[in-house]
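Taking the form predicted alone, here's one chain by itself in C-alpha cells.
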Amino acid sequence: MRRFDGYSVLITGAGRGIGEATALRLATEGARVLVTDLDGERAGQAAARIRESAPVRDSGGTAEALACDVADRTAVDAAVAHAVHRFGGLDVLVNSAHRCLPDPPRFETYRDEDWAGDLDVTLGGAFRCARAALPHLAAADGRGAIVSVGSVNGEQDFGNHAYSAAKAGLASLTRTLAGEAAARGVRVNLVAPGTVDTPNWADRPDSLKRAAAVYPLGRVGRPDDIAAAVAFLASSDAAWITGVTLPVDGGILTSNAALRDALRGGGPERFAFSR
C-alpha cells in the first residue's frame, strides 16, 4: 500500500526513535520525507538509512536530512522553506521532536530554565513548525495534515512534570489549532504513546522490562507502532479525523492494575467500587 505517492513530509526529531520509524514508514509508502533533528549528522545518517531500505527505493519514496533546532524560529522557517523548495510544497508535518529531563528530587527545587526547556522544544516546537507550516499544508489540495506525538503523560500521572505538562499542552493545541485549520482544509491529530523501546532507554533495559509487566497487552511498543498510527493520521484514510489524541499505548489508560488488584484484596471474591 502506497499512500503518500508523491507526498512532501517535513519529519522533526527524526534522527532516531518514533522520528526515524516514522519517516521509513512514510518513505516506504512513497513519500519524500525531509528528516530534521537538532543533531545533523544524526539526521544524515537516519535518511541513509531510509535511502538504503529496499522497501524504500522500490516504492520511489526518498529521504534527505537537515539539522533543526525547533526553539529557534529562524531555523523552523528555514527547514519548512527549505522543504518547500526541494520538493516543491508540503503535504504532511509530523511533530517528534521532544526534550525529557529527571526530575529533580523535590519538586520545589525545579530550576526555572529546565522547566522552559521542557516546555520551549516539546510544546513551542510544535508550535513554531505548525507556524511555519500551515499556508503551505492549507495550499496542498486538501491533503494537508498536521500529526504530533504527544505522549500519556499528558493524559496521567507517570512522572516528569515539565515533559507531562508540555504533552497535555499539546494535546490542547491540537485540538484548538484543529478547530481553525479545518476551514484551510488542513488536518490536526496527535498520537499518544505509552512506554516506546527506543534509544533513550538503552541504559536501562530493567526499566522496560519491569514496564511490559503491567501493559495489559504484555509488552511495552515499538516505534514501529507508533509510526504505523501516524502514518495512518496522516492519510487519506484519515480524511474525516481532526482534533483527536490517539492512544498508542498497550492498553495502559484503560486499566490500572495495582488498584484493581488492591480493590479485590487479592481475589476477585473482595472486589468492590468506592462510591
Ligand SMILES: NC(=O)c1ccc[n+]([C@@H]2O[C@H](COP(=O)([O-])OP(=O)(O)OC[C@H]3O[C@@H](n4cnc5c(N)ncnc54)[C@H](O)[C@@H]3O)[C@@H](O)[C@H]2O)c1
Second form
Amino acid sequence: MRRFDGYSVLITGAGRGIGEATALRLATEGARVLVTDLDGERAGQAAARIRESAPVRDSGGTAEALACDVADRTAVDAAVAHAVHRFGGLDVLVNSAHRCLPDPPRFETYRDEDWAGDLDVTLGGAFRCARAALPHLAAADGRGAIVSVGSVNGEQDFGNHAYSAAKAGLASLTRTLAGEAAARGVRVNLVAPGTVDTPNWADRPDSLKRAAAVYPLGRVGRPDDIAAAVAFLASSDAAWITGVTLPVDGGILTSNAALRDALRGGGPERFAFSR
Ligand SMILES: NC(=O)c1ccc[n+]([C@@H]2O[C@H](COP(=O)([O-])OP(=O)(O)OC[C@H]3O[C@@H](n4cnc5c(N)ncnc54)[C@H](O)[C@@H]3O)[C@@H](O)[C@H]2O)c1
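In place of the form predicted alone, output the structure of the form predicted together with the named molecule.
Entire complex below, previous chain first.
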C-alpha cells in the first residue's frame, strides 16, 4: 500500500522545479496528479515526464496537465473542478506557484504593480486555490490537506520585500485557515524552503555556488528535498499536524554563523568543520 494510493491531487506551478518534483513524488506514491502551470505547454511536458517515469508506471499513479494562472479566479475554479471531474474528488492541494522579481529594486523605487503582482500571485494565488478546493477537501473523509510552499524569506530577512511579505502572509494564512479547516477534517501546513537549485536559478549559477557555502549543511537544496517534506505533510503520517511552518532549509534559519563567530572572536574558518 502506497501513501497516496487513490488520492487526487492538484499542484500549482508544477511545470518545473519544486512543483514538478512534488508531482512526481506523489504520483510515485500512487496519486493521480493534476499538474497545473501558468505555462500550459510546460505543464503538459512535465505531466508527460511523470507518466513516463518507471516508478510512476509501477505505482498506478498518473499525471494530467492543465494551464492555470493562479492570479485568475475563473481559471483556478475551473482547475479545481477539472481535478474533481477527472479524479472523482480532491484530497490534496499543493500551492507552489509564485511570482518573484529576480532583481528587486531599492525600496523607495518599488513600483506599485510589482509589489501588487508578487503578492497577488504568491499569496493571493494560494488563497484562491484554497477557497476553491476547501469544500472538496472537506468531503475527502479526513484525508483533505493543503500544503503550501513558502520560503525562509517569510521568516527572516534575506532581501526582496514583496516576495518576503507574500511568503510571511502565506505562513499567516496557513495558521488562520488551519484553525477553521480543522473542524472540517482538513489540515493546512507550510513548507519553508531555503535556496533550492531549480530552473528559477538557471541564469544565476554563481549565486547558488556562493549560497551553498553559507548553508550549515554545506549545500543548497534539491527539489526532491522539498518534495519529500510536502509529501510527508500531505500524507496520513502527518495526521495530527496542522498549522505549522516546516523549514526545509539546510539549517539556515537555525544558525547565525556571523554572530557566533563574532562572539567567539575568531574568523569563521577558525571553528568551521572542514568538508
Ligand atoms: N528555488 C528556490 O530557491 C526557492 C526557495 C524558497 C522557496 N521557493 C518556492 O518554491 C516554489 C517553487 O519554486 P521553483 O524554484 O521551483 O520555481 P520555478 O520558477 O522553477 O517554477 C515556478 C513555476 O510556476 C509557474 N508560475 C509562475 N507564475 C504562475 C502563475 N501566476 N500561475 C501558475 N503558475 C505560475 C511558472 O510558469 C513555473 O513553471 C515557489 O513557491 C517558490 O517561492 C523556491
